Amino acid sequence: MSIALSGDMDEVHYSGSNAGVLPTDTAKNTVYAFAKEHGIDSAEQFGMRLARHFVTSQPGLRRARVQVEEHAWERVETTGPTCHSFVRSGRETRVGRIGYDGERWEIVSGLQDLTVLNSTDSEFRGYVKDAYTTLEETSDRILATEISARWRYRWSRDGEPAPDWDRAYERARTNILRAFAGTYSRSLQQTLYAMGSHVIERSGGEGGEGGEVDEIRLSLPNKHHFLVDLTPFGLTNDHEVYLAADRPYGLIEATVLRAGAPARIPADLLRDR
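Show the structure of the chain whose sequence appears above, on its own, in the form predicted on its own.
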């Protein structure tokens, strides 16, 4: 978790007066205390509670930005009565970025490190070739990537019905995965657009009722898998043995917007970790 506070901070810079400065130690203690007193229903709800507290309790503060990372854990199954052991699950990391200026909210949720792979239904052909091109076209390849995504909710004001943050997160995650699995990919860019469109169009449930999400930004490193040449060993590799590259050879990033919505998610936010 990280907290950034801004407001009337002129004097601490000009004269060194700390009269308007809330110590970082206080912010840290507030997080601990709120977790104990209020619990954590969701990353978004907890971040909102903290942001509202900082902006409304300190007269010199005008804006709070709270960034939350949620790591999923699974209970270790045992044959005895023990139920206090957990193991970190293989899921992605859930993140949230909450902004509040005393009147309006800006809630950006997302995920990172969600690794996915399609073993077929992916090709790469028809690209530009010049004197330095050695890559051969393929009509059947492995498509693998590690998804990072951030999406911004339309909701921004108290008094209006807020999304159910946990359900909204799961819906976005499900739509990302459904689009990845259901798209015959001619390029990773095409797959990215399909994933973003699924989230925008179905953010209010099947059919898009409600339209909770106005914007989503995705970052997809292309994790190449190369078919291994087994002919020196007298063997035929019928798309069975691949070499997984130790680093991505390309990074595909883009923002998908609901029609008429502004782009507000910074291009580098997915690297702000």
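All of these numbers come straight from a predicted model, not from anything done at the bench. Each form is matched to the other, and the largest set of C-alpha atoms that superpose within 1.5 Å is called the rigid core. Positions refer to the first chain, counted from 1. What changes on going to the form predicted together with a further copy of the same chain:
In the core-superposed comparison between these two forms, Gly260 has its Cα shifted by less than 2 Å.
A movement of the C-alpha atom of Leu235 reaching 2 angstroms or beyond is seen between these two forms when the two forms are aligned on their rigid core.
For comparison with the form predicted on its own, kindly provide the form predicted together with a further copy of the same chain.
Coming up is the bare chain, nothing alongside it.
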């Protein structure tokens, strides 16, 4: 978890007066105390409680941004009656950033390190050729990437019905995976757009839940899998043996917006943990 506070901070920089400074140590203590006093429903809700506290309790603080990470645990299956043993389920990390300025909320949820691979239904052809081109076109390649995604909910004001954060997360995650699995890919860019538009279009929720997503940003490293040339050894590589290269790699990034919505997720947030 990280907490960013900003506001009227001229004096601390110019004269060294700390009269408006809330120390890191106090922010840390506040997190502990709030965990006890209020418990934790979801990462988003806990972050909102903290953001509201900092902005409303310190006059010079104008904006708070709280970033949270949530790791999943599963119960260990046992033959006996024990039910207090857990094993970390490491498939991905759920993240969130809660922004508050005393009036409006900006809730960005997302995920990190979700590694996916399509073993076929991917090609890469028809690209620009110039004097420096050596890459050969392929009509059947492995497409692999490690998904980082951040989506921003439309919800922004107390009083409006807020999303169910856990259900909204699951819905976005499912839509991202379904788009990845269901798209015949002509490029990772095209797959990215399919993921993003899936999330935007299918984020409605049932019964006016308020979980609409207005913006999503995706960062997709192209984890190139190169066919190994086996001809020096008298063998034919019929799409069986690949080198999973890690450098250099292409990094495809883009924001998909609902028509009319503003772009507010900074380009670099997806690398900021």
